[in-house]
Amino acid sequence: MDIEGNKNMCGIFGCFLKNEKAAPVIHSSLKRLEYRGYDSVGIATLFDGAVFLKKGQGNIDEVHKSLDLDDLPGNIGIGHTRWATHGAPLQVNSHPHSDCTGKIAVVHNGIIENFNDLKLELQNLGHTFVSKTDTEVISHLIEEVMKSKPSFSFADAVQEATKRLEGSFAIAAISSHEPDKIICARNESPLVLGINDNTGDVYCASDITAFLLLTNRVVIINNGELVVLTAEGYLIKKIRDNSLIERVPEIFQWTAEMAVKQGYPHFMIKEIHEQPEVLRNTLRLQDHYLDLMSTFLDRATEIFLVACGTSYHACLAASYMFSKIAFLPTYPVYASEFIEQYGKSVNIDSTILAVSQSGETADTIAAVTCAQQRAATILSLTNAIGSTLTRISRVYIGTQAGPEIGVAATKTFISQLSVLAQLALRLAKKRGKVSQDEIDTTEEQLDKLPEIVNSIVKTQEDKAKQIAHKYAKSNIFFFLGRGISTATAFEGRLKLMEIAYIPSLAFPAGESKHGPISLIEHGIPVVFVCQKDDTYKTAISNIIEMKTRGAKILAIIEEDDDEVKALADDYLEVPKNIPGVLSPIPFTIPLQLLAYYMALEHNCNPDMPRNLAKSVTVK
């Protein structure tokens, strides 16, 4: 039995109950989805031919204390916990979203790529929008279909509307036009049904955690499918051609803890497996955000890339990206060192691109505040819309990774690299320093990265587990790379050190002769990040230097790299012919897997490394 992991940002739940009020059940089910992370919550129910709705900013308990979510009438309803991607985390942007008449309510998980075009079209038809979200176009689109095609049922209207949507979505919708049903639809974002044979109740949700305490009879909904929930149960059909689908419930024997992690033993490995979907979401960024930020970067006299920890490694990789294809020099700086090193030299001609997973990292905020006081332009990348960093930035981009529960950054790092690579390509186009053929090739490979990363996880996980077991008793690791692979080596070292507690060193491979090589003894593992780019030959020389001194060579290589395979004691592979500026994304995946399984070998909990926190909000 197979079920997809929780891949997106928001939590949705809907229910059609026979003998109970829906609102309290929706409330308690949304509580079980809190682990996904969220910034607002809302519920809509149907009663006596009308839609009733309550929603607000903040956590469920706060909103419930203020609004009494359980007080909504009716036995049919939908609910939502929102992680902001379009529009700040405000009450007006909370789900459910209504149409102009207030007769339709929609909750949505995912990202609608073409929402700006749809919104403009609908506004020209007289629709009034109240939020900044991509989701609101769905409710208005359904309204417009019902207005223009009065013979359509509510299910027909939802089906027709979803055909216009580009991107990812799991939708649950209700309407007072037909107050005896819930309509759901799915493309890429997860959607499951729960069937309670004892009560006759039916549920829809982002994942089974929401209803596991109510039933373990589950129906998995696939891409391109629409569902009608009624008092009689459920009906599934294809969105494309309206053909009916027969699918019986499966029994899931998961505990509540297993359900939260979608069957994975830890959040970290679950989030490693989510990275292909994260990359798909970052590739759906709105063009105008990328264009605006790249315009500011192109105009800058000097650019500082400021971050801490894993985000700093993303900045280090970006400095190579910007230099190699946009011919734009940048200065990657640890945020904790920025004020002392550059605080008095930044000015109105300086631009700061700050990168922070949480948008609240104390050292990063302090560095940015210092630069802002000296009239520098502040740009930022963060995974938390509405955070302090977004509020003080001239332009910001959300990295679309969704909530990350594991303390060790995995999918947020990959999403940062993806956004930074897209910015580098925009800059390359603006500056005209490289050929269009090179830009086209790089963009094509960037679009392929979700499948490439998916392939790496599937083919290399068992091998990484075996290598971790083989080297579990090693007391120290070295990580070496050349060029942009230096950033990858640094990130691999950090992951191993922070979750497996193994002392580890990372250097540019060319610096190994300037001290580190003196520590090499027989059997010490040296991890080489070895891409076939213009640093390849010198990297092989570094491998030979280490091998002749007794080191065990563990190489991260491209497929069919027979030359390094002959020198390495062990290796993990990624697909070949990936452009150098994109290489940190695929080459990092094997290192994440290695660190995870090394932590297990040492009986460490990779989700909760000692002395570390997800967001460091103190200096």
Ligand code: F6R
Contents of the next structure:
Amino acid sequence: MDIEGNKNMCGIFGCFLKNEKAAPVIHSSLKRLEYRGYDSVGIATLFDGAVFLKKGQGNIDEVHKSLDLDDLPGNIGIGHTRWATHGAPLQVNSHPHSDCTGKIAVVHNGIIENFNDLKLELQNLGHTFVSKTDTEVISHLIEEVMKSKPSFSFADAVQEATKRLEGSFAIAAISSHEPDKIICARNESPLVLGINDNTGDVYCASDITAFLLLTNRVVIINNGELVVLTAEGYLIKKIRDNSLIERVPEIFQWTAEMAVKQGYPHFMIKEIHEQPEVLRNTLRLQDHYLDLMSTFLDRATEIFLVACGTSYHACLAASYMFSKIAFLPTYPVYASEFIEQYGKSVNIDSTILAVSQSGETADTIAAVTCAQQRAATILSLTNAIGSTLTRISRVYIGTQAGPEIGVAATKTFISQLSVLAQLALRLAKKRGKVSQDEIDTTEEQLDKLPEIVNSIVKTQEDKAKQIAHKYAKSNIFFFLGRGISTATAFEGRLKLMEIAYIPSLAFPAGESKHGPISLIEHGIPVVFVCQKDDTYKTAISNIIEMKTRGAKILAIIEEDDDEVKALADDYLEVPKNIPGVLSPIPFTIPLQLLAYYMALEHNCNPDMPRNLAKSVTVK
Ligand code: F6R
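Which structure goes with the form predicted in complex with this ligand, now that we have seen the form predicted alone?
The next block holds the full complex; its first chain is the one shown before.
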């Protein structure tokens, strides 16, 4: 039985209970969805023909402590645990979101791409918005339909409203106009129903984890479907043509732990599999964020790209992207070295683009604070909106990856690369130094990356597992790449080292003959990241250098690369024709898989590498 992963951030839950108060059940179900997001939470219920609503900033326990989330009347309700994408994690941006009258409440998981246009249209019609979220347009849109088409039922109004939405959504909506139902709808973001035959209760949720302790009878909702939950059960129809769909529940034999990991053995492999969807989300970034940040970068006199660990590798890759297609020089710097290296020279003309998944890494915050005190402009990319980094940045962009639970960064790295590539493309357009043709091809390939990454995960996972088994006894690995693939090689090495504990070295391939090559002896595996750009021919010479000294060549190559296939002992492939500046995205995937399966070969838990923490808040 197939169920989708964490399509994006946030968890939604709704229930129609026969004999119980809804709020405590919503509260405990949201707790089980907390791994999908935890920066704010809210619940709305229906009772006596009215909507009751509580919401607040903070994780569920914090909000419950101050608001008592269980203390809401009624046996029908919806709830939400949030990971901010639009609007900081403040009370006002928390879900559920209401319309102008307070008679409609909506929870949403996903990203509404056209929310700015819809908001403007609704504001012109007199609607007042209180939040900065994309979701709030949905409740006002439903309100507007109900006002302009009085013959419409609540379900009709939700259906009509969803036809206007572009992007991804799983929503659950209630209204005091018809206080005997919950309406849900789905496009791309996951939505499932739970049917409890013992109690007659029905649930809707982002995933089955939310209700698995109550029932394992599950109905999966597909894209373009709308659901009406009532005392009688559920009714599913197509949003497009109103046709009814009959679907009986399936039985899920998952444990609660399996459900949180969507059936995967570890978060890391689940998160690797989520990468196509994460890329899709990053491609939905609002144009004005990218425009604003690229304008700052375009005007900057000197730009430092500051980060730690994997995020530093994203910065390193970005320095090639910015240079190659935007002709913009930038300086990637380890955050832990920034103050010593540039602390005295950074000034009002400097711009810092800090990259941090958590937005809390102590070294990154220290570097940024130092630069800020010297009047530099601070820009940032982070996966945690509301984090310290966002608070001290002039402009920030959320990397849209959703919470990452595995300690080793995977999907957040891919999302950082995608946002940085989009920024490089904006800059390329602004600066007009490369041909329109090159920009068009790069943009086309960028749009295809979700599919490309999906195909890599599907076709290379078994091969990566076999290669990990074959090389499991090797006690040292080399990682080499030229040009932008240096960053990919560095990241491949970090992943292998941190989760499988195998000592590994990574160098730009050209550097290897200035020292590291002396370590090469018969049988040592050398992982070559070999994209077909201007560096290709020299990379082949470097492969031969290693091979003639007895190294085992493990190449990451494009699928039509027969020349390297002939030299390599083993290889993992990515689709062909990927522009060099985008290559770290696809080429990193086989390296993540290799590290993951190597960790399993060594009986290491890839989710919790020793001595490491997800957020490093000490220097
Ligand atoms: C490696 C990893 C770390 C982080 C580093 C920075 O897999 O996760 O190297 O990349 O600690 O963390 P952030 O990006 O939160 O600043």
